[in-house]
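Just the one chain here, the form predicted on its own, laid out as structure tokens.
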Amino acid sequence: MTIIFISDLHLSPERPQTNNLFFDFLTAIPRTVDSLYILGDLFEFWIGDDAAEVTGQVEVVSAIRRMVDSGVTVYFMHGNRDFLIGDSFAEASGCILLPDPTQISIDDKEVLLMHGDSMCTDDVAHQEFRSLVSNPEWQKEFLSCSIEKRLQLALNARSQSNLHKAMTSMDIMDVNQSSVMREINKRNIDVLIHGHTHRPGIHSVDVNGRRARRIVLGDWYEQSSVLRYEGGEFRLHAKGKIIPSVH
């Protein structure tokens, strides 16, 4: 069994080099791979399935479709940038949409998949934003706006997000350890895989005398981070190197 996990690619026509890196990555995936999991923030922003052509993301959708048609199952979980991806995207790309969180079994391991931002509870501003945009009424109102207006609102939100990150410490924007331990404990899992924080690593977590692993996927701004499960082992790559486990 070979499974690949990625997140936080933040694909955008404004960064064609990263888009091309993603296309090359998909082309290079052996067709012996069973599945690809995308754990959120595939796109820099997504303002609705009806706007993919305007925002220049049709080529990405088509590339994923080719991967699915080749026999690789592709799963997608929403991130905080592309939470508006819907059924039309899934149909066009062939992706299977997953709720956040999702628990799966890999061989003898119970694995919890998350985007990760729900555990960043110290970042109060982000949690307020997350609560707002996850509201179905807010989403309905936003999607009723014209594509042009939605695009402008998304660009404004991105600017505010960049300002927030510049003014907030990395520790506050990282996951809260109590939240991590709570997720591991209540689901009795062996491995937690998430993205969002852009801080790739493999961490050992002790919960009530039981050891689990937390694997953090890196971003694709600079790291092109990829996690592979093969031969019974997880191997995390970032910047072309294998990230060592923390024991």
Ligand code: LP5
The other form holds:
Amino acid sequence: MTIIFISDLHLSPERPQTNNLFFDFLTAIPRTVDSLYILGDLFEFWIGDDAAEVTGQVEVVSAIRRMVDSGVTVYFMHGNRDFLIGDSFAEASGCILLPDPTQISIDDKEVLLMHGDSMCTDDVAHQEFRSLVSNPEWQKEFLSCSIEKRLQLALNARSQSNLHKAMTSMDIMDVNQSSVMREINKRNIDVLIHGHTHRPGIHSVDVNGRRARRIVLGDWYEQSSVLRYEGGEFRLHAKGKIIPSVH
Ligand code: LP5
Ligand code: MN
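Having displayed the form predicted on its own, please output the structure of the form predicted in complex with the named molecule.
In what comes next, the whole complex appears, and the chain from above leads the way.
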């Protein structure tokens, strides 16, 4: 079984080199690969499936469609930038939308997939943003605005987010260890895979004497990070190197 995991590509027509990297990556994936999991933040931001043309993202949708048509199952989980990806996107691209978190079994391992930001519980401002935008009423109201208005609100949110990040320590913005333990323990997980923090690594987590692993995917625009499961092993790549386990 061969499975590929990626996240945090932040695709945008303003970074064509990352988009091209993604297109080349998809083309190079051998058709023997069973599935590709995209664990959130595929896009720099997403303001609704009806706005893909205006935001210049139609090419990405078609590239995923070609992948699916060639026989690779593509799964997509929302990130904090593209939580508004909906059923029309899924239908057009052919990918299967997954809730965050999603538990899967790979060979003999129980694996939990998440975007990651829900475990950043020390970042109170982010959790507030999360609970606001995950409210279906808020989403309905936002999506009923004109595309121009949505674009303006999104760009504003991006600037506010950058300001917030400049004033907040990396420790606060990382995952909270107790939140990680809770997720692993709740479901007897062997491997937790997530992105969001852009800090690629393989961490060992001891939960009540049981050893689990937390694999963090890196971003794409600086690290081209990919996790591959093949021959019973996980192999994490970032910046062209294999990331070793950290104990
Ligand atoms: O995304 P990134 O890497 O910069 O930082 C994240 C957290 N920030 C976010 C915000 C997103 O970047 C915004 C994406 C826009 C999506 C477009 C559609 C929706 C438009 C929404 C319009 C309201 O997730 C950041 C974390 C960081 O990760 C590390 O974990 O720290 O969290 C924050 O920045 C918290 C801020 O408080 C976010 C403020 C956003 C503006 C909210 C406006 C609310 C308006 C309310 C009106 C009633
Ligand atoms: Mn994210």
